[in-house]
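To begin, one chain is listed below as structure tokens, in the form predicted on its own.
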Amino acid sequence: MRRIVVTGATGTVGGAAMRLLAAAGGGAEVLGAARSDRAAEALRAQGHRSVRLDYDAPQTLRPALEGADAVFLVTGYSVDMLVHSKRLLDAARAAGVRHVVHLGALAADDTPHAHFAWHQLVERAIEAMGFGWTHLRPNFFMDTVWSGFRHRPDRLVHFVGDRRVSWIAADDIAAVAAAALSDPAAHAGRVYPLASEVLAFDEVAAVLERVTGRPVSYRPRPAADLLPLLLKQGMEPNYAGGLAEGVAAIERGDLPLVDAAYDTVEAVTGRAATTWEAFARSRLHELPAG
């Protein structure tokens, strides 16, 4: 029986991948990585199996990966993604893992911006270590913007001005990941850009206004305001600086591919990518009454 280990299994993309892989069946054993008893219990409550895996406890990595054929590599929003990825890849090679599907970020291959460059360094390490690989490169997550909007459903706030950007739903990312994990040979050596609908934030606000039937405004803030806000929220400073630098480049119009769109979801899964309108309609029940 094939074995698949999903890191980030209690997160947005990893959790969706777990659900899709479990629903697909196909005889594979799917294990969700859990760094704590609480995470393991959360996975069990959803009907999933878990395995103890903690990036900050390297001794847990190889036992978690023994017998696995494929791994979905998802790391946190911190410069620690570099050492965490190396630890996991070293353990995966020692355990005999053959294929790694990595969740990165969409950017040109020669990007100078840390937020994207760190992901690309992880990609290069995966390739150099001899794994079969599939690289996922999503652009703006619909889910991240919706998370803020559902708490304040009269506004969108962001730091990219009037720039148009391309969007992807986490469920679509997970669907492509699940396809690659289920059939690695069919997706080996592929870089999958994940970005479909192209909309500026004021256009997203117009979609949300139409779907919700409530006034929704876009309230842009200068990109220079982002770094102090991220630090106040407790984001790791190195990562926060790299993220803010990338957002400032978008605001200036200096970030290639930020408005690029692709048919990856349809090509891989056979169905169209989720639009902002469909995404919002499917989540109307999450909004406060009123």
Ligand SMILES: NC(=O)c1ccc[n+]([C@@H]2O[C@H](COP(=O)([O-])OP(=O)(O)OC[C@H]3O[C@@H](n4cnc5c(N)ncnc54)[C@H](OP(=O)(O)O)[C@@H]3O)[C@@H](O)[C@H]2O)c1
Given for the second form:
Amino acid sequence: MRRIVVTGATGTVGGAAMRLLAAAGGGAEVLGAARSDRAAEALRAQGHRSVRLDYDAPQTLRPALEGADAVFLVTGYSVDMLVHSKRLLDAARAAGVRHVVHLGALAADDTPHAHFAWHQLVERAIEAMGFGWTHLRPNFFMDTVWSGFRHRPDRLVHFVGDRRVSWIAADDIAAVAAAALSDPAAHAGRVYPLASEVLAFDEVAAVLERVTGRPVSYRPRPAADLLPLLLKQGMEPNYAGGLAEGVAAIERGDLPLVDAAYDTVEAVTGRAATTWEAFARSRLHELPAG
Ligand SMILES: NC(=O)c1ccc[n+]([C@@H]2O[C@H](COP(=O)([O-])OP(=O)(O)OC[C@H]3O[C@@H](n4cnc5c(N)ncnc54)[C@H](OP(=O)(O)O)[C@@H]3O)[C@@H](O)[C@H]2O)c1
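Now that you have shown the form predicted on its own, what about the form predicted together with the named molecule?
Below is the entire complex, every chain and molecule, led by the chain shown above.
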């Protein structure tokens, strides 16, 4: 039986990939990475199998990957993504993993901004190490904005001014990941940009207003305000700095591909990509009553 290991299985995209792979059946054994007993319990409660895998405990990596055919490589919002990816890839090679699907980010190949650049270095490492590979490059996640909005459903706050950006739902990223993990040969050597709908934040606010039936306003803040806020929220400083630089570049109209859209979801999955409208409708139940 094929075995698939999903890292980041307790997170937004990895969690969605676990649900889709489980729902698809398909005869593969799917293991979700858990770095703590709590994470393992959370996965079990959703009916998933888990395996102990902690990027900060390198001795856990090879045993977790033993017998795996394909791995979904997901890292978090920290410069540690570099060393975490390196450790995971070394262990995957030692364990005989053949295919790596990597969750990266959408940017021009010559981008100077740190978090995009780091993802590109991870892609080059995956290729150089001899794995079969599929590179996912999503742009703005709808889910990230929604997770703030659901607690304050009268406003959107962001730092890109009135620029239009392209959006993707985590479920759509996960659907493409699941396709590649389930049938690596069909998706080997493919770069998948993932960005399906182009909307400025005031346009997203208008969609949310229509769907929720309540007033929703967009409150732009200067990009220069972002870094102190991220640091206050506890984001690791190197990652926060790169993110804030990238957002400042969007605000001044200097980030190529930020408003690019692609038909990847439809081409890979055979169904239309999720729109902001459909995304919000499917999550209306998450909003506080009022
Ligand atoms: N948000 C966006 O708009 C956007 C756009 C483009 C690309 N991206 C990329 O998306 C990626 C993040 O995806 P996401 O939002 O799904 O992430 P997420 O929800 O923050 O989840 C991160 C996952 O990584 C796990 N993790 C963290 N540290 C770990 C460790 N030491 N060992 C093992 N697992 C660990 C977490 O486990 P725990 O649950 O135990 O913490 C969690 O499952 C980033 O690479 C980012 O660059 C994001």
